[in-house]
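First comes one chain, alone, set out as structure tokens in the form predicted alone.
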Amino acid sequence: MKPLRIGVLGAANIARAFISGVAPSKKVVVAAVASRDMAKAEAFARDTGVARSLGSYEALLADPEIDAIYNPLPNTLHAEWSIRAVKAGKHVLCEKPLATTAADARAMFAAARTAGRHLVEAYPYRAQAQTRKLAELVATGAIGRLHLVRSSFGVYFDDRANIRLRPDVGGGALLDAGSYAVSLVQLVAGRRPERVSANAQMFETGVDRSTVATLEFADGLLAQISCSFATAYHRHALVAGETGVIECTYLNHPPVGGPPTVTIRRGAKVADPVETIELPGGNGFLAEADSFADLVAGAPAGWTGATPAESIDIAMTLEAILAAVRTGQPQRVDAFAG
């Protein structure tokens, strides 16, 4: 199989990390990078070892030697340029969050269906063996019926020039770190919540610095997500059922501090045995990109990431949480179904 030829929109730091991560792949090759500034594109291509550079996003989408687009643009540009990419005949791997509204997410998938192209949301941690083991244990009933899920992600940012702190481009802790936390809940619950409530601390720039939200499900499952730009780095999940508890990190690129593990207590009592399952790690960009290549090549079972339905549910949940922060009132998630 010929490698999937990927073009990168923009020269953001995450694009640099993506290119480095996928470099060893036999299934994909980053063939070109585009910037609105040709000099910037050329310098970025030289720095990252990409063969070609283009001076506009439009030129990249029109390039017949590009099969797919990696879209790491600011959050508010995900919908526009992903839609333009699929209409140009390109498959799209779009950075999280897929969109800043559920309506945009639905429009993106509608455009992809019409064009006959694949569009997927990038969550590298979902391609990791650690995450797949967590999902497998939950799905096979290893801890019984779920009652409580907690998912947290914090990383420190305080530079007001950082794009993550700008409201005009969809910044804030929730749409960045929080999108991972919400997606983890979606993964283990297998559905979106019915209602959310939330509280946040805000930056003076107008985006959330830290957010905590409670997610309520129709069958009584409760989940809590927390995300922050004000804390030391942490990323942790706890999934509690009637007959056991699972705890793990859900890292994009383990190991950090040692091999990735999933810890499970099989039993309802504190004295019940605890098993620690050690799993392989690796670069999540590489695993995700190879999975994306399998999907494009006609092997949908190879895709390890979110389905379109899951990505829309994540977008609805994020939008509902932001509304709950803004209004101070609980929100029905279905209100954002469009």
Ligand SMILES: NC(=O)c1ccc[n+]([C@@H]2O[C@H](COP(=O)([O-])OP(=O)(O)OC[C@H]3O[C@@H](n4cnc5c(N)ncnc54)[C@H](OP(=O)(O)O)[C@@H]3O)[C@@H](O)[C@H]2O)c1
Contents of the next structure:
Amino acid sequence: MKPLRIGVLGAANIARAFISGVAPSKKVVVAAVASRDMAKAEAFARDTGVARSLGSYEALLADPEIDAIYNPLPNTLHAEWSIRAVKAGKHVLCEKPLATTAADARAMFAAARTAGRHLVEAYPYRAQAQTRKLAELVATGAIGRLHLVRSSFGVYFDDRANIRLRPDVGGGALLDAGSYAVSLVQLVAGRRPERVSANAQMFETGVDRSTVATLEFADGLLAQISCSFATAYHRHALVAGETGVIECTYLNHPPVGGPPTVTIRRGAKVADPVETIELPGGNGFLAEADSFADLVAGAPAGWTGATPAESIDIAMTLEAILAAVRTGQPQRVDAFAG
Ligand SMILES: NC(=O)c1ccc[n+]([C@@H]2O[C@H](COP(=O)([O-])OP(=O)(O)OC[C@H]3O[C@@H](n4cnc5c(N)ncnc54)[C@H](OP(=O)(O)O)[C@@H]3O)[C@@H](O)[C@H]2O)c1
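Please show me the structure of the same protein in the form predicted in complex with the named molecule, now that we have looked at it in the form predicted alone.
So here's everything in the complex, that chain up top.
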């Protein structure tokens, strides 16, 4: 099988990590990079070892030697350029959060369906054995019926020039780190919440710097997420059921950030055994890109990431949390169903 030829939209910082991560892949090759500035594209291609550079995003989408696009543009540009890419006949691996509104997320999948192309949201942790073990334990009833989920992700940023602190391009802790925390809840709950309430501390640029939210589900499940740009790095999930509890770090690239383990208390009592399951780690971009190549090659079961329905649920939940922060009032998530 010939490797999937990926083109990168924008000389983004994360694209450097993506390109070096996927370099060992037999299933994908990063064949070109496009920047709005030709000199920047050339320098980026030189630094990263990418064969070709292009001076506009349009040129990349028109390139017949490119099969798929990796979209690491600022959040507000994910929808526009992913839609343009599928209309140009490319498959799309789009960075998280897929979109800044649920309506945009729905429009993106509608365009992909019409074009007959695959479009998926990139969450490297989803391709990790650590995450798949977590999902398998929950799905097979290892901890019984779920009642509480808590997920957190914090990482320090204070540079006003960073896209994460800019309101004009969809910055803020929730859409950045919080999208991970919400996606973890979505993964273990298997559905979107009914109602959310939230509190945030704002950065002076107008984006949320730290957010906590409570997510209420129809069957009584309660989840809490937290995210922050004001704290040192931390990332943790606790999934509590009637007959056991799981804790893990849902890392993108373990052992970076910690060992790829899942800890499970098997039983409801304090004296019940706690087991730490060790799993393989590795580069999450590589695992994710290989899984994307399987999807494009016609093996949808090979895709380990969020399905379109899950990505829409995540987008609805994020939009509802932002509305709860803005209004100070709990929000029904279905209000964002379109
Ligand atoms: N999955 C992960 O682990 C992970 C980690 C980090 C970030 N991300 C996601 O990846 C995306 C990019 O993050 P990043 O930190 O790599 O961003 P970044 O370094 O700021 O890069 C964004 C790129 O977008 C292009 N761009 C187009 N219009 C722009 C505008 N108006 N303002 C700024 N840049 C513009 C620029 O490329 P040109 O100038 O070359 O055109 C720029 O280099 C975000 O969606 C983020 O959530 C994901």
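Only residues modelled in both forms are compared. Throughout, rigid core stands for the largest set of C-alpha atoms superposing within 1.5 Å between the two forms. Positions refer to the first chain, counted from 1. Just so it is clear, the structure is predicted and the values come from calculations on it, not from any experiment.
Core-aligned, C-alpha shift of at least 2 Å, runs of at least 3 residues: can you list them between the two forms? 256-259 is the lone stretch that moves between the two forms.
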